[in-house]
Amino acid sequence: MTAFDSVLFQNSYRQLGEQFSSEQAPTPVSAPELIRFNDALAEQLNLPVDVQSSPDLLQVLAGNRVPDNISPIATVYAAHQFGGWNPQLGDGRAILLGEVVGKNNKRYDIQLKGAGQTPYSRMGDGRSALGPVLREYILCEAMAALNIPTTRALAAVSTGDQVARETMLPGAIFTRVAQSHIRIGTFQFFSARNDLASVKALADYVIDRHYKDAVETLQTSSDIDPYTALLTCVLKAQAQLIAKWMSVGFIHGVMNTDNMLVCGETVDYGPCAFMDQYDPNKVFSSIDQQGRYAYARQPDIGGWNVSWLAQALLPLMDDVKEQALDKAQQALGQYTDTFDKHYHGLMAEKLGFAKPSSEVNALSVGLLDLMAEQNSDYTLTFRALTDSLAPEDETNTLGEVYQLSNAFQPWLKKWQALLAQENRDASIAYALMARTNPAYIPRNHWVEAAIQQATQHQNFSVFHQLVDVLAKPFEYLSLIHI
């Protein structure tokens, strides 16, 4: 018996009907070993677990044992992938154990990724290699520390088995936590089959699970139907999420509709990265030859993705097609304004201003243009600006590691003049910037170093060190040299 046996697991998603998922137990592995367990997250989820003293719990995280209180499933969905339509996808290597209610009274999915084949594996082995598991653990926990909505890492477990890719690689299983794994593509799957009953059931479920209060408020204040209100809630969540990505220089890389969760959390950390040198056209996917998911295109792609959710919800909005279209268009019209509001607000804070204005926005644009021209490091440029306002006795700064070139001097004078014009005290601006501009991000070479050490030498010290440093991204630490 494990600590999971005493947890009140639920699977409300499974109760929607058999068309939404398939029963699927994990496939056992030969020799599981714990790599890392997220004790703090477990506590937030009301999971009274201690992996170190509970070998049976390790067997659950490895997929070798399914407690009696768990009914695992694999879910189905469709997607537009790089703009092309794929009518059926699904959890090809992920198995949803169930749901728990956290200390904040919100419901969370617990999913094993890399736990074996499912009906949706499409000839794949259903397994994960060690490298992608470590990458996802690092990236999603770094995003959480940066206060960006994201799926979370509960555990990483090596399997003792090899997986076949271009070469044989060590295997691993990632335990992922999300407010839910329902995607825009989930709605598309049923909409494409003209299964309106399932679309409605799914929409009602999402409203109840994620947006109940917000939908009720919109219905009262705006006199709209619940499904138009749901669309409004999801598009706002997507716009705010992407604004946060943009503010830290994050490029998702695969913004397919199956990788966009309707709860507004970041999911799928495959070909993603934080930019080093600022380049608005930067792409982090070898598949993306046309630059569809380049950094600067992410806001527009987010709006395009949400438009497909709108199409799925149209029949629920109004019996008269023209009126439904009008409602959808009015809702979608809020996307750009919502993104702009949040993005400009975040960029203003990165420059020490309490709120955006036309002058602050122009200053931000000018800085980004200059950074692109100078091939400046995105994160370190904003941190150098932060440090320039640090108190004289503050020695914990970038110092000689990174300095702005003389080309920034004219812009710096404009920035300092606008701070003075808006009566922004240097200490107040510094405090705001210091908690907005990270000193550390999961840089590619750090992540690759951690993966290489683990896969080639079974050494996880760099991985653990990196996760620990990125848990406090706004503090200068001596553990990692920039």
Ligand code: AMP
Second form
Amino acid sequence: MTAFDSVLFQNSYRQLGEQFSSEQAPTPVSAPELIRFNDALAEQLNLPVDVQSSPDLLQVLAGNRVPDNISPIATVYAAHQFGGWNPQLGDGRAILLGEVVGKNNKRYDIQLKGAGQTPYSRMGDGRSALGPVLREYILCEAMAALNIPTTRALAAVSTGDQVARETMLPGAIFTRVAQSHIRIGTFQFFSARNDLASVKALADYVIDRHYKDAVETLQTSSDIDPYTALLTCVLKAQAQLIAKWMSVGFIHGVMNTDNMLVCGETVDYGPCAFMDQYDPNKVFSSIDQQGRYAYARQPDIGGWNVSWLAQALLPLMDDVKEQALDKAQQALGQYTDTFDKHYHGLMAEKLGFAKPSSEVNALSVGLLDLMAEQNSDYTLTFRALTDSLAPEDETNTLGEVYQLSNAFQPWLKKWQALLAQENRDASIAYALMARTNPAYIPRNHWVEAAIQQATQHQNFSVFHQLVDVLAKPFEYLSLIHI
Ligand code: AMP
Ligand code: MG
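Can you return the structure of this protein in the form predicted together with this ligand rather than the form predicted alone?
What follows is the whole complex; the chain from before opens it.
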């Protein structure tokens, strides 16, 4: 018996119908060892937290044992990848153990990533290397601490097996938690096959699981059908999510439609990164030769992605094609406004203002231009601005670590003048800025150092230190060199 045996695992997605998934048990590994377990998240999910005293639980997280209360599956989807259509994808290396209901009464998927081949593995081995597992753990937990909707890390386990990439690398399994793993590409898979009954079943399921209240409210307030309401909910969630990414300088890197969850959480921490120096054209992914997913293109790509969800939902919106198109276009028209509203709101807060205005927006554009010209660090510039309003006795500051260059002086004067004009008390502006401008982000050189120490020297101390520091990103600790 493991502590997981007594957990009530549900499988509502599996029950949706056999066209949505395939039964698939994980493939055992040789010598699993626990790297890290997220006790705080486990507690929120009503899962047993005492993993250290439950060695059998490690066997479940490694895919070596499937308790009787778990019916694992791999799910099917399709996608536009880098703009090109791929009609058949699916969980090629991820296995959904089931769903649990958390303390907040929401349902969460528990998925093992890197747990072996599935019917959707194509030529892949179904495995994950240790480096990407640590990377995903660090990045997604950092995002959660920055209050950005994201899939979460429940555990990372090393397998004791090697995986063949360009070289042989140590293998690992990541236990991922999401409000669901349903993607825009999941809708596309059935839509492309003209399987309208499955699109409808999926849409009804998503409404019930994620947007029940919001859809009902929209239906009454705007007199629209449930599927146009669903589209509206998803596009708003995407617009808000991408506004948050932009506000912290996050570049997702692979915004294919299979990597966009309809629940609005960030997923797929493959080629993503936080930018250091501000550069709107920044691209990190080496496979993104055209810069399709560059920082500044993310809002537009998000709109393009949700238009594919609209395409899939069209036949459900109205029997008359023109009417359906009309409804979809009206809904899609809200995407840019929603993005702008949230983005400007977040940028205003980062500058200490309660709400955006044309003056505040102009100020933030001016700052970004200046940062681009000066090659300034995005995160530290905002943090230095924050510090400039800190009370004398405040110790949570960067101090000598980072200071704005003289080139910022004219802009600083305008900013201070606008704060004064809007009667923003410095202590109120400071408090707002100190909780919206992080001191720590998962910088690439740290993430790389953590991975290198772990893969080359079996030393996980940098990884653990990084995860711990990034859990409190707004507190400057002077522990880690920025
Ligand atoms: P990703 O780039 O992680 O979004 O993966 C794109 C697709 O390739 C998804 O359908 C994955 O399940 C699949 N995939 C990625 N890596 C592997 C692997 N090592 N084995 C099997 N399938 C994989
Ligand atoms: Mg993916």
